[in-house]
Structures are given as C-alpha cells and as structure tokens.
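Just the one chain here, laid out as structure tokens, in the form predicted alone.
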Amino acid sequence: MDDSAKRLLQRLMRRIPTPTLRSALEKWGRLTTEQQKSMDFTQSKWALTERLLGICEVNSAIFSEIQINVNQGMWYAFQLMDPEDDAKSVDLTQFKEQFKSHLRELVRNVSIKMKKHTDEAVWIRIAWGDTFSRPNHLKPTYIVHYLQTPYVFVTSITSKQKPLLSQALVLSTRYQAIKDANLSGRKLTAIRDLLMKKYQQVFPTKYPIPPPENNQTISNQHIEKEQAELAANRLQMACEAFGGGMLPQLQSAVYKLETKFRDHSNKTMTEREEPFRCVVKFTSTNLLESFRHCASSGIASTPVTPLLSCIPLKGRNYFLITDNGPGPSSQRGQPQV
C-alpha cells in the first residue's frame, strides 16, 4: 500500500464506530474468513488499524479499488451518441490510457483507479482535487461502462465535474457526444437491464395465450370460459408491454407535464397563454411488476397506455409531456412524450 492509502485507511477506520466495525470490514469483503477472526475487536481503534494495515500489506490490497454497494445512492445512465469509425475497435487499454490522459489534462489532482469485471463491465473510480487540493477519497464518483456499447452509468457525481467527465468519455470512446438517457434509480442492475433489455420481452402474438386447464366441475362453461380468454388476454397485453418473468426492479418514474389546461368550465386557466406544468411521481419497490399485476388483474385498462408502457419501450423513467404544434411553446394539439 501507498502512503495515501495508509491514511486514507487510518481516516476511514477513525470514522467507523467500534461497534460496527466488524460488520463494515465483513461488508468491505477484502479480508479472508482466517483474517477476520484473527483481528481482535477487544483491542483499542488504534491497534485493531495497525493490524488491519498489516494485513492489507499482506494481501497487497488497492483501498482505492474497494467497490461500493451496487445498490447504494442515485445511478444515472447516459448514453454515447455519433460513433466514429473505429469506435467500436477501442479495446480496454486504449480505454484505460486515453481516458486517464484526457481527464488528467483537464484536472490537475485526481486519482482514477480502473477494473474490469467478469460481465465485461469496466469500473472507474476517480476521486476529485483542484488545483489547490489533493484527491478526495471520501467522496468519489463511480462510472461503470460497458466497451462496446453507448452506455454509462454514473453515481455521486456534481455538476461541476459533470462536463468534465462527459469530455473524457466521449473522447476516450471514439463518440463525438453524451447525452442523458433520462433514466435512473437506485438499483444499478436494474437500470442497466431496462436500458440494454436484459430482461425477458414478450412480442403481440395472434393467438392469445391459452387459459389454464380446470378440472373442477364448471357450472357454467361458456362464461367460465370467456372470463380465462379476457384474463389470458390481458396478461398477454400486460407482458408485451411490461415484460415477463423477472422485470428490472425499477423504484420510480416521474412525468413532468407542460401541457394547455382544457376544461370549458374553468376560463380562468384555459384562456391562460403560459401552459399547466405539473409533476407526477410513481414509486414502488419493482414498479415494473406493479404495472404489470395492473394490467394483467384487471385493475387497470388494456390495451397499456402508451404512456406506462413507453418507460420498457424507450428505456426511460423520466418523462416531459409537452402539446403537440409547430414549436416547442406550442399549446396546441394532443400531449406528447
């Protein structure tokens, strides 16, 4: 280990109460089932730091490659645009090297630390300085990017450091811009599989799915049989526009509205040039699946309306919903996405 990440390691271990110490270096996973009991948490902060830098020796442990919890603060997925011709040629040290210079070249202090992934994934890990201060390690921004594909994924990032990352990317890709894919949430897997459809899609079919076989005795067969036909029907709906079997455990989307208020009973707002903005929020633990058990159950209307079904469509959860018209202050027509 080097001298910053001895006291990158004495701050952090100063910080973590002695409680929970032990649970935080279980969470950490960089020491060995032997090396964990054989740190005494009896012992004084001071030691149980000295023991642990020994065996970070031993083990020539990186602290600045510890990952974070995958599913711990805002991700944020943006997407390259405009590849050049030998875009998708870029290998990983190409990466590596271009994307360490271009970004060095623009911050003076910063440290960048790169590993990539069985899933192909390559994880960036930069702590940020200016020209007057070193690298902060306790508030680092974590990129994931999956080489050749336009996709990045972002975590605790400002909006200082924002421009400067997106040149470095977009320089060190072969693509000519970055854009916001309008997507987040909490679950990193969750908005990378919505976003690159790493989920199970179901496409319109002509044929309905067949109801399920019932061997109790049916009083009435006709409606019993045509109630199976609208429930086969609607849960055919609901996984063309949804998905089935495992969904991406999206937690929230949020519809911003901007749109001419029509109601002949209110002139007041109707006849008022500047347009109705309001916002709308769903949340849920796996909002996917709750659209889904909508639709399917009957609860909401089927065919979805485009206006759900378009978050697994366009890989977004983040929506503005303007009139239609000839510019983009128009308060005429119907409401778009």
Contents of the next structure:
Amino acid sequence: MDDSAKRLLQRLMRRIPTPTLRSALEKWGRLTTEQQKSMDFTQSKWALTERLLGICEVNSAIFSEIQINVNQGMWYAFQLMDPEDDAKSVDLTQFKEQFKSHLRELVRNVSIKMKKHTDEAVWIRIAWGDTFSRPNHLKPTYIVHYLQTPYVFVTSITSKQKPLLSQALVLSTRYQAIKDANLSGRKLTAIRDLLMKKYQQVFPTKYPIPPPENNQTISNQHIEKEQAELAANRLQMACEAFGGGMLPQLQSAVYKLETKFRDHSNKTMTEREEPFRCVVKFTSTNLLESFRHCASSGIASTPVTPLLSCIPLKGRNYFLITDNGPGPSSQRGQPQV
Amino acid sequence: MTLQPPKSNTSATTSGCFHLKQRNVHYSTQHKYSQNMEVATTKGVLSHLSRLEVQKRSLKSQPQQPGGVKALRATVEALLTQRDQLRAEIQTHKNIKKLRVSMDKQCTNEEEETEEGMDEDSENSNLLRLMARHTQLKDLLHAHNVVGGYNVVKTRQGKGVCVSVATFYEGVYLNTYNLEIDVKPTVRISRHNVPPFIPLNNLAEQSNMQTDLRTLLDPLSQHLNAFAGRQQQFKFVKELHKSVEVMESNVLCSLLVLKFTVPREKTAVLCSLDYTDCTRSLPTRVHFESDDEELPESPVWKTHCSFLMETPVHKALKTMRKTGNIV
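Which structure goes with the form predicted together with its partner chain, now that we have seen the form predicted alone?
Let's see the whole complex now, leading with the same chain.
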C-alpha cells in the first residue's frame, strides 16, 4: 500500500461519523469476520484507523472497491459498438497500456489504477485532475469491464468526463463507438448479471415449472383444484418473461412517453403542437421480482406485456416510447420502443 | 506347352489401350517360347487364333459342375427356404406396422394402454410389441438426427420454436443454452441465454436460417461446445494444478498464460496459450518465455510445445508434472 493510499484511507475514516463506522466497515465487506471482530470500536478513531491500515496491508485490499459512503452510487451500463477485427484478441496488458496512454493524452494530471479480478473483471479507478489541479481522489470514477464483451459499467462520472472516458475506452478496446445502454442500478452485480445473462432464464419446455411450496393452509379445495392449472400457466409465463430463481436486483424502470393528447372535449390540449410528454416510473427494492410476482399471482395479465418483459429481454430500464401514427386525430399510433 | 494367360486381370479396369498394349507385349514373349516347339507363328491374326484355341482347350480341361441335377435341386431348396423367411419377415413387418400405428396414437393421446387383439399367443405378441417399440425409438432417433440432435419444442401455437443446444466435454454434460426463435413471418431469434462473448448475431447473419435452421445451429453448437471445453480445461488447471500459476485468462477462455517452475534450477517459464480459433478447444499457438533464453529452444521444451498444441491443457500439465519437467 503506497503512501497516497494510506493518506486517502485516513481521510476517509475521518469523514465517516463514528456511530456509523462499524456498519460502514461491514458494508464495505472487505474485512473477514475475525478481522471485523478484532476491531475494538471503543478505541479512538485514530487507533481504529491504524488498526484498519494494518488489516488492509494484510489483505492488500484494492481501493477501487471502496464505497465507504453510506449512500451507494448508481452504476450505468454502456455498450461498445462495431468491433474491429482484432477486438476479440485484445489482452489485458494491451488494454491497460492503451487505455492509460489514450486517457493521459486527453487529460493532464489523471491518476489511473487498473486491476483484474479473479472473475475476469477489469476494475479501473480514475481520479480526475486538470492542468491546474491535482487528481481529486475523493471523487473517483470507477469503471468495470470484461474483455471480449461489449459492456462497460461506470459509476460517479460527470457529463464533462464522459466523452473523455468514452474515447479512451473505444480506442483501447478496438471498437468503433460506444453508446448508453439505458440500464442503471445501485448494484453492479445486478446490471452485470442482466446484460451478461448470468441469471437463470426459463425457456418453454415440455415440462412446466413445479409450483412453489405453499405453506398456507388451503382454504377451499375446490378453488385450489380449479385454479391449479391456471396458476401453473401464469407462473410459467411469468418465469419465461422475467426469469427463474433469484433475479438481478433492479430498483427502477422509467418509461418516457411522447404522445399526443387525445380528448376531443379538451381542445386546448389536443391542439398543442408539441408532443404530450409523460413519465411512468416503477420503483421497488427488487423490481423484476415484483413484476414476476404480479404476473404469477394474476395482478398483471399474462402473457406478460412486452413493455415489461423487454426489461430483461433487452437489458435496459429506460425507455423512450413515441407514437408511430401520423397526425393528431387519426388512428391510435402503435407504441414504438 | 501351356501358355501363360494374359496378365490382364489387374489392368481390367484401366483403359482399353493399356490392356491392348500388354497383350502385344505378351505376344512377343510368347513368340520366343513357341519358337522351339512349334512352327514359327507370325504375329497378328494367326497367333491370335492359336491363342483362342489354347484357351478353349484349357476351358475344356476344367472340372465339370458337381452332379448338375443335384446342385440345381439344392439351389431350389435354398431359394425356397429363403422365400419362406422373407414371407415371415413381411408378415412380421405388417404386424409391427399395425402395432406402431396404435402405439403412436397412444403416445400423442397419452391414453391408457389398451389391449391389442392379437391372434398370436402372448409370447409372440410381447416380442412383436418390443420390436415395434424398437422401430419407434429408431425413428425417433432418426428424427432427432435430422433436426441435428437439438431438442426442439414448439411454442406460441406453432409460430415459434425453442431450441436447446447442449454442451458437453469429456463425457460430462455442462450448460444448456436455449434460443427462442419466431418462425412466422420470418425466422428471427427473439430470446436467448447465449453469453455476449459468443458472436451469435454474426453467426445468424452469416447463416441461411430462413431456409435451413441448422446453418445457424451447427456453427453455434460448435462455438458453444468449444467454449465449454476450454472453460472446463481452465477450471481443471486452476483446481488440479495449484503449483502452476494462472497469470491471465479471459471470459471467452481464448487466452491462458501460465507460469511453470522448472524443478532443480527453479527457473520460471511463462507459457502463453492462444485459442484464436473459437470453434476449437485446443490452442492455435503455444509460446514459452523464460529468463534462460536457451530453454524454450531446447528439444525437451519443443516437445512440450507440440504436446500442448495437441493435448487438453489440464491433461498435458499432469503428464508434464509426472515426468518431472515442471513442478
């Protein structure tokens, strides 16, 4: 651990309020249970910091993963487009060298740390500076990328920094462009699993999914008997649309509608030139789980509407829906995603 | 004096010109032999005639057909038994066909097995039933092969199919990947769980999937099985060969860099395995690097190089450790 890292840890520890220190370290999750237990929280903060530094030396924990802030940042997904022929043979050394050199060409005074994890994820930590100021380590940008896949996950980046990062990424991964994947969430693992298709998906087979164990006492045998097949069908369709087992934890889905107001009794609204805009936002602690339950319990009609099932299908949770039809008073336009 | 028969047997299939040439050659040697015994024959028509005469004589001296009538009678017997056999087979096939019709109906309707009214006794009918089942399974296997061995399920009232591609390596089944494909109005992949580093979109564009789905499925299966094979090999290397350090790999399992330690000298050798052909589970290039510059050029390590090109890496490492070449 170098000196700058030590100083950074000391400053971070100073910023965390003492009562929340224990939970913050637990959330960080980098200490083993024994190490966590060995921290005596009755000691002074300075003593605790020294102890933590000692543990970190042992763990050689990488600061790229510190999210000691209580509020976890949002992760955004980007997609690289149009690979060159040698994109699939880019190896780690080449990527590291190219990324660092390209970014340093664009930004003076930038601190870049890159490390590969055992699950093949490349973590990049960038502390941005400029011609006049040193890199700001308190507001770093974190980037996660798996080589030979087109997805990049980014957190804590400003709109000014985005084009610089995009250029460095495109050039070093040997693609031609990068675009917003319209997927965001608080948990990196969730959006990663959704895009890399690492969760359990359900496909039509000859054998339907067995219904979950029902611990509730069956109120009426006749109702159960009648509803059993319908319930099984709903469960199958819900799982086909959203997935089986544990689902990636998304927190929200946003639909931005641009349409025309249609109510002949309200002339002022219908005669407006600009499209009528409205936003529909779904939020939940586990959005996909909620949707799946809505479908399997019958609250939402099955087969599941493509507006909802395209969240896992296309791997995005931000949609812009526009009307397709011409003119204000003609037939209803088809929503186009 | 017997003349050798012309050596035409082997050249029977070659062109007539060649055949003729051999005969002409032979006549000249014949000429030498016959000079002593007979009047000098001239080449051409007369020698040809004399040759034919000799042939006829040799034919006559061959043994006669054994007791002509007896032989014919035996042939008749054999043919009769063959005819009876064939008749019995036809009858069996007819019965099996009848059974199959009812069996196939049973399979689709999932009815209870009904007793078939068979004329033969129970042993015979059981045997027939077994044979019918055998043909049913063979047909099923054939249909499975026609589809390419992929599991296919009809979806959306016939407007779509769901294809399952199984992967396996060294006799162990691994992940199964699924593709939901719309069939009408055009053939289009609507959903799948193929990982993003497998170039599914490229394979779909390059295939002829509108007319033959197998032009997509076969290359895809090749890619997926090769990937599964490489993934397993990497996993075994990490699990079974802890003394070999994995320096680098990637999600596509197209690159593996290992660090060997040579015993005795304790030199480190860096081994890079490139799997640039994603349809194969063996490397396309093996490269060694070491501080000792002569080491990769030594014959021992050259054999290691070719060994690693041809053997799955976890097995190759096992051998290399056993023979004491690496720790």
